[in-house]
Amino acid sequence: MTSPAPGPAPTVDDEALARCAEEPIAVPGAVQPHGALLAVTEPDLAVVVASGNAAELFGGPVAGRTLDALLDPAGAGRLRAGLAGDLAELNPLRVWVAGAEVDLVVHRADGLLVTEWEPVRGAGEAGTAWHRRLPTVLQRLSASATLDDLSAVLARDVRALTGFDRVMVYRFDPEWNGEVIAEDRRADLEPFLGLWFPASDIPAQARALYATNWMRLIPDAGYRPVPLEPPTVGGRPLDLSGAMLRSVSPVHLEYLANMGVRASMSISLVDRGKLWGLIACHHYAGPHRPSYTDRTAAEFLGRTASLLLPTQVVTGEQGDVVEVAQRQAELAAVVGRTPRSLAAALTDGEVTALDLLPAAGVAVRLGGQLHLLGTTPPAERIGPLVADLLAAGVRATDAVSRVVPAAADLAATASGVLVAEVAGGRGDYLAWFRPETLREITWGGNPYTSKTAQTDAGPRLSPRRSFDAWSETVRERSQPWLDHEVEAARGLAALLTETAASRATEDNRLATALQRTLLLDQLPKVPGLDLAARYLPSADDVVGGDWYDLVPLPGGRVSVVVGDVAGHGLAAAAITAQLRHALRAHLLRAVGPAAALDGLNEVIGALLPGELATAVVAELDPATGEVVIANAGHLPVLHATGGGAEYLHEGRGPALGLLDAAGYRELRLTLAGDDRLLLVSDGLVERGRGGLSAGLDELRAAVAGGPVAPQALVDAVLAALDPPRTDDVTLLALART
């Protein structure tokens, strides 16, 4: 069938949805029966809440007793010793209970110590042979060249570890529909690879719990919940959101039964704090319970894959990122050269606003005048469409008819719209348009079938019963806007805002506004590093070519850059924009900072003949402290240790643009302890009295006797040297944490 909606719109009434949202999945008041739960007070460890099956596990009543009495002295002693430290290091604690081995897992909730007791007997074990191969498995994950490779390795190895009949890697789209992007299964099972499942299969509150609780296990989907006794503590049910035995929603159990699934396990995949997808494990042959150790190993694989996700996503988009960055630099240069003709700069040159992003058309509204390039909606429809999107708080959508239903007839030219506002009070903006892209989606079952069942308590969600492949053609949806495209559009709009606000003043003030767009508003947080930077424009408001940058690299490494283009004013700032973005592109592609500077030198020779610049790049691995430095005619990096401070002169090469082939070299060192690095521009140390040499000596003395923390060090250096501000001044300091 053909659908105008980019995702399913199941026919579920509002009351049923509200009842689903209110279901207390974090406080169900019951646990699954494959283990027992006791909640105890501290420090006496007296039982105040127990699952109804606890007496069976412990061989007698547990109410009012203490864990010291329920365990043998050795087990109780090990438990109390573990409670004094990190609970993550205690779990699991292998103990004997009523003559049987039990894995004890603990966490704290609602002011109580929640203890979960899972019998070892009956759990599946991968065995020591698999766990000895764990380093090889991790190597396969880290060596995956693409997201598809990473997902395939993850599905295969999690299944080998846990023994489930089917293991899938499931990725959410922006509307929380899920696609199976990798699968490893029993040979006789029908494939789910490539199927989509609607967002309603995993309600929002369940997704929120998945983002904080990485592992969910249901060894037997036909279980009968075991209630907690008493059902409340202090007038409210016990929070089980962190409990591995937590009983799950009856709707979810019905869903599994309809799929023929007898046991399931899910592991969250989280990308930079946001739920990205799931590792979904299904078993059909009967109940299935992997051991706690095997489940922990599987969760570890999921956490490892989550750390690799940002790199894989960036790698998959790297070519597009570099191309957009180059176009952005070219447009920045054009704007810099023609600050009083911004509309013409974006619409009449060899590189236009339409070239910035993959789009069919663009609308440029500057100074109250609308200019159109490519294939766009009619001019009279664009203003109202943009206004409706902004009023709805939407600046980028690939399904405009879902935000503005009246725009459904524009699907052929504007199913996707990206708007970037140009501030200034005249309603100016940039808007890019993408046409609809017909897409065939195969769902696991018809997502439009009724999902409401009537009960004595009122309507509730009822999962569909058929999961046979069901296809539809999705319309009124374009290719989605990627994060780097949105950022590039906003960056161009921000540049136009700055330029328009300054163009009535002198050219040097316009250049200042342009250069500020080249500097980071604030340094991003980098785990393992403490960073501080300061940029001071010249007192005369005549901008030089200083810039600094921080470029995240695959594998957790990061490059920090300080550079300086010869000259002042608008021309220097425009060249700086091109060099900064070109160097970013080369740092992402090159094998090291020296190769990146060689590439930048070639760019100057081919595209900017006659221009000169200096730059120094320090590539760091926060995990090891290893640093690789390459220097193109810039002031040497200052390395401060507990014993003083020394300049790193070794390997310093010629300025950029001086030679056709510079052949830059690299200097390597390792930061240890309180070591710091300081990168500066010459505006800090060049002064009339004593010259550059005296300024460098004064800087070294200030750093050697200065504080350790980078921000405090930067402040102390500026206070000690008090540069005359006849030129731009740039400082960037870093240390390991």
Given for the second form:
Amino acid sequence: MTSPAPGPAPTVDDEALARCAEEPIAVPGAVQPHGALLAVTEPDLAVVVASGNAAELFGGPVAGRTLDALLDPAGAGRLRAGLAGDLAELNPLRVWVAGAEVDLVVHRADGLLVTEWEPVRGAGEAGTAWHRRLPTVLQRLSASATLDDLSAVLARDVRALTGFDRVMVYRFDPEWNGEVIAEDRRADLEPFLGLWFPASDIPAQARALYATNWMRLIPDAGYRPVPLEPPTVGGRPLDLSGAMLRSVSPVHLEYLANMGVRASMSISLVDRGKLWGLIACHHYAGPHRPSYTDRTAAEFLGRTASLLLPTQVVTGEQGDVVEVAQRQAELAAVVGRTPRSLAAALTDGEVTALDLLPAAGVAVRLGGQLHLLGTTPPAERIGPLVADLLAAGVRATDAVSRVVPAAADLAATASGVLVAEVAGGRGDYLAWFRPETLREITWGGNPYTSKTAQTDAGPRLSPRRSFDAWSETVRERSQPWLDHEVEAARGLAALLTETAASRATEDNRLATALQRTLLLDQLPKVPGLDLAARYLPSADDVVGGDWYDLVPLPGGRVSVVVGDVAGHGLAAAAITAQLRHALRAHLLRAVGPAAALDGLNEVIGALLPGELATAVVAELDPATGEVVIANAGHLPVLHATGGGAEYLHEGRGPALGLLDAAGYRELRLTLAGDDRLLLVSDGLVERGRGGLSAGLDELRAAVAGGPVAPQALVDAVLAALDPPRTDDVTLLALART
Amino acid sequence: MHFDVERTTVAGRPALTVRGELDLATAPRLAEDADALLAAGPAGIVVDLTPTVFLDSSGARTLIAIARKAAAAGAELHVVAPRANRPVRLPIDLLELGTVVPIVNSAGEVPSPAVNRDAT
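Show the other one: the form predicted in complex with the partner chain, since we just had the form predicted on its own.
Then the entire complex follows, led off by the chain already shown.
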């Protein structure tokens, strides 16, 4: 999202929030009493840390003993066998301890084996009937056509499995306020569906923990914490962030008590490594503890839904992405073709700057002249507003008055502003405006009520007491600017910069204009990645169908793309622009390159029937060197190492547009030290003597004997192959730094 | 280089034999000739690329378009592209055109229409 302003969030005492953020939730030094914890050494399994209730569970003292002594020989044998393998497969180990059945769950932390012992007695079991239905439930999840369906199925089945009184699916907005988007509840409870909960209900520290630890359970919110003995090992409290019995923050317990919640469980929903939402389960009738097996099944449903989220979310945006790309290509054509002034071309033609993306008005300032279209603030206010936004480092916002308070009176025309600067030293820009969109938000409780209480230790966060629905109307906000809209605006501004600079000498403005929409003006800097790209237009001034792209992904990974649309000229260039944008959207949302190419193939099938294109995607994690490659009919990627260079022939599938469902595959490899990858278009290799086959051999030889640094390598390859310029030529080399 | 599309017969089927470079400049000629051939309503047609010396993505796109038109007209299309003809066969294999059009190695591998009728 593009708004840098804090949301309509409550104002709470900063110091108290900071105090809560410092609370050591990963190392509370205590566990919940529904099980016992022993941290033991390996390999002798001697107890180093024990929870205060361990003696009771084991029927005697545990300090100084080993698990071999505490378990019967059969149980100890199964544990030791399991420890040699994957711990995830060991959990839970059902063992007998002091005459009772116990689920033993283990993980490693702080160099110790942390063992948690949860009595089976007292736990609710959904039974085998539910687990037999699991395949049906999974099928229902993956068959969900929309996000609403997916979350409704999730809420219903998690409740059926775990027996909680209420199960909600929460979705976080960019400012971490949570909306209840699905709910399944006991019939007599009041509905929470549609309610919003403010960001401060779940502190940032807890959210960070939720992104890695998918499941939390509090069977009895009125519990007394059981301390660990000794409280520290090696001078530090034991890290319990991976422990299911971890004692939670007293602030959180107070919060639950204020809501009347007696037992709670939550499961993270994570989209590409980022916390997207939660499945929140509440029980009101009394303590409630589903068995470990049922909790694992519920977590599995959450993980499955998390994998399905990207496709469900993207479905809604895909149409717009393609439409904006289409407008961008049309505007580029207008700009390139017109003999008139650029400003006139953008404001009084059949397609104007206002058509680029959904907005109420646009200001086009070119050559120092301001032109207005649609509904905008008064001309004399626009210059100062844009200057204030740029001075604040803000180029897109859906809450202008939070950045520039003096512009609050412009809310009716400009609650949202998107600015794209046109370089050239004349202070030129394009600015789109969106009006105020009144939005009704129903909060679960009044988020503005003070949440701090004065204590001897200073102010402390006190969870909200009132949870009656409280609605407000959010003012001075517009519809948010989407990433692809911001990118399209910047692309148009960059094109104007180029065109204005090159008009005097450029003979083929159309070709230049179109190619500018397809290629990056400047490669973004990606930490850990050394990248060089060259694009040579054809000598005949015919616009080709090549494109390349660099798409930074969440988590530091980056996708590098080279593609080629069959054909030349205006039509091919317009299609290329659409495919580039659609692939970007899919790469940002899909689970990997193959899924993104599957999505792009569907876009062609649905929107561009009869077109043929090829593309190859290499997704690199600069931190680890791991690369995932998927190739849709494109020339193979060349992998250069210290010992030579080889084409990668795995992970291939048919060209885009051939089949309705292509089912692309992926190739995985790891880039070591000086390894490089080279992605090229066929213009580099297909027209030499001996054709494509000989061209590929020449390329391999040039790379194997070429320099190491990507830029030098690209230059050396072009010099060695010297492709005839009958087609456009793209080549791109990448390495780790 | 000289480009030419000749009407021939392969395995008893009407065929188009393509000589020279099949690319952006020449592909429309092949498309026109294929339209004319399909207009007669044959049970099957052949595009013979044995003497073709170059094939680019525009040429490939034209082959796909012919395949779709042939399918719509109820005619079976075979493309002859010998493996030894690397400049033509390599791009066909990279694009995996074989997933939508039967690609055969020689004219001799095109089934005769009679055999084909028995099979269907």
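Bear in mind that the values here come from a model prediction, so they are computed numbers and not experimental data. Residue numbers count along the first chain shown, from 1. Basically, rigid core = biggest C-alpha set you can superpose within 1.5 Å across the two forms.
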Rigid core fitted, then: does E487 show a CA shift of 2 angstroms or greater between these two forms?
-> yes
Taking the rigid core as reference, does the Cα of T614 move 2 Å or more between these two forms?
-> yes
Quick one: once the rigid core is lined up, does G75 have its C-alpha move by 2 Å or more between these two forms?
-> no
For L366, CA displacement between these two forms after the core is overlaid, in Å | 6.0
